[in-house]
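The data below hold one chain only, encoded as structure tokens and taken in the form predicted on its own.
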Amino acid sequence: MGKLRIGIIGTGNISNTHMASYKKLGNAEIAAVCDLNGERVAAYCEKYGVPVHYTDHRKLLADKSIDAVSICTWNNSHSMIAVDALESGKHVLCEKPLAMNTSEAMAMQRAAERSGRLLMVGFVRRFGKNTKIVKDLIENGRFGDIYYARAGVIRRCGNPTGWFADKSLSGGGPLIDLGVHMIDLCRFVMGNPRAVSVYGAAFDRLGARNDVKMVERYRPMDSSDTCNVEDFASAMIRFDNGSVLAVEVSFTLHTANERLYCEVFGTEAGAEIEPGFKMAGVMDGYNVDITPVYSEDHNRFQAMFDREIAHFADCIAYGTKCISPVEDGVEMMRILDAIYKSAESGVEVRIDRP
């Protein structure tokens, strides 16, 4: 086959990753772009040299040429734009979150299901060099039987505010911001076990803190004074097979250290995942921590995304199968509206399923 032919709908920071990853293929091709802003949008096209911009993305979809779309935009539109695209015969990838709950979750799978089209969500972290290590350690036996996992996201003065902090337009905070993340690397290198559980606690005491000094943080390109959304939550999550994640995030946090980590741990070694990776287990009798050597990316955000529309180009032309499916951003939903609704009863909640 030719050329696939790509439209990608929106153009928020996010996007120019997408353009970049998509600029390496040899065998993808951008056809045209959407953007609720017309002028960000032309401006974007302008850069990137695109033929053909839109405002209205069924218009995009109408273009039969187009292959396949990646979704972009803020959480609110993922599920109602993915529907239109798979209904008018695209296949999606959609960025994580993929929806604002279950609810829509489940309707872009029927819908990705009645098309016969491939809907893929960005969960990027799946495509990182240490995650298909730890992942293959795993597989082979090297772990034992993982029955604990620990993973957060810390931030101390970092809300990006703008839609991120709107929950009219993101559907909560940290969680489904930066918790999706790490819930979904440890399902992952554990197997995708399903959650049966969640016990959740999630506060909102410190707000955005725009009033703090000298410090930089991301921002998207859209301002806001609205904030209403988790600046802290975190979770203990039972799954199917008996083990359980622990998983923390903040937006804001009076900490003097900020983090980012993930752990596993099994019957025969453990290992820490981010921020450096390194496994501890025994030999002949001694505790030994075993470092696996291997080359970095040079840029580690971009690569992973390179290596995500790789796969999502491959899924499409050749049929491989695809590593991030629907099926498990559906999945990803049902945890986190379980731990919103854990936090605002105060109660462990069970994951029902039909």
Ligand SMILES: NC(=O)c1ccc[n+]([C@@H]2O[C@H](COP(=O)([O-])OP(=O)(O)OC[C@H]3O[C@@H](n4cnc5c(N)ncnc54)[C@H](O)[C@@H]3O)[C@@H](O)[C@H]2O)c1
Contents of the next structure:
Amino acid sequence: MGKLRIGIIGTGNISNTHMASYKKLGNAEIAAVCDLNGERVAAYCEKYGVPVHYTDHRKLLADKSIDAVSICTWNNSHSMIAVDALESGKHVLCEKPLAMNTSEAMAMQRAAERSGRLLMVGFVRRFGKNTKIVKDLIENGRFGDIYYARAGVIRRCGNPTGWFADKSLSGGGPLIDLGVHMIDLCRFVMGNPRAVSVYGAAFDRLGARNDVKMVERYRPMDSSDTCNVEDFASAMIRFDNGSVLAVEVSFTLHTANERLYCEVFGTEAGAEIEPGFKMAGVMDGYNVDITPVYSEDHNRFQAMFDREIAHFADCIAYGTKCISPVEDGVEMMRILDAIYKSAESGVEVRIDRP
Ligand SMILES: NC(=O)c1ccc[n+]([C@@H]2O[C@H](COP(=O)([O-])OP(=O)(O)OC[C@H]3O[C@@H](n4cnc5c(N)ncnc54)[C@H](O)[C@@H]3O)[C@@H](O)[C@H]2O)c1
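Okay, that's the form predicted on its own, but what's the structure of the form predicted in complex with the named molecule?
Let's see the whole complex now, leading with the same chain.
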């Protein structure tokens, strides 16, 4: 089999990480790239030596020699581009969140089923070494039954602004941007339970806080003054196996304790997966803390993408079973829609399935 021919759609920040990962693969080459911004995509081609570029994703998809695409665009176009790509016979790796909402996500899932092509979601934290260790140990029964998890990303002044803060392009604020990572990480290690109900709250009291001095934040390629997304959200998610997950996320919050954390608790043991990595267990009647010993990656962020993209290529080239399939992206959108609905209505929302 020849090299996989890849297209990258959206040549902003995260596309550089995808590109770096593809470049490390022996069995893939970047055939073409696309971005709405003509100057940006031309400069990107120059930088990476890509032969062809477009400003309309349909033109890239018309190239029959391209096997697969990475979608690295704003959230509002994930669904449209993925459906077009699948219908053109391409395999798709779509950045998180899968879509803006459940109905868009389900359209993507249906397109994947119709086309028989792979639609993988970029839940990159599934590819962390700590994630793999905890998941393995949970599957081996070392934690007993996991009945509680808690996770969050709390930023004090970290609204990325630009399209991230414009609901029509992003679908929401920290919940859809950061919450996705943490909810998925918990679901993944817990064995992908399905959510049955959520109780959520969301606030938009502080805004982007562009006036705050001497603070650096992640910035997308294009700036904008729009800010109409929540700046804080919190939720309790109940799963079909009886377990629950408490999650809290902020772009902006008056806190002196910025953090990213994830913990799971079972009947036999518990684990802090982030920010440190340690387990709390019992040995011969004594409480013991257990610290896993393994070689951590030098650049964890890039290394997780390297494994994600190597897995995507393996799924296409060798039929390896995908560990981040579209179903989990759809399930995530069901959870997020329900949290936003609960936040708006002030009552618990049950998740009904077709
Ligand atoms: N997995 C992660 O940890 C992670 C980190 C950052 C961003 N992301 C995701 O990656 C995506 C992109 O985020 P970013 O930070 O790179 O944003 P960005 O603004 O830096 O880049 C997005 C690019 O997409 C282009 N674009 C938008 N709509 C397009 C369309 N219809 N066709 C072609 N190009 C289009 C824009 O012109 C821009 O150049 C988002 O979905 C985001 O949630 C994931």
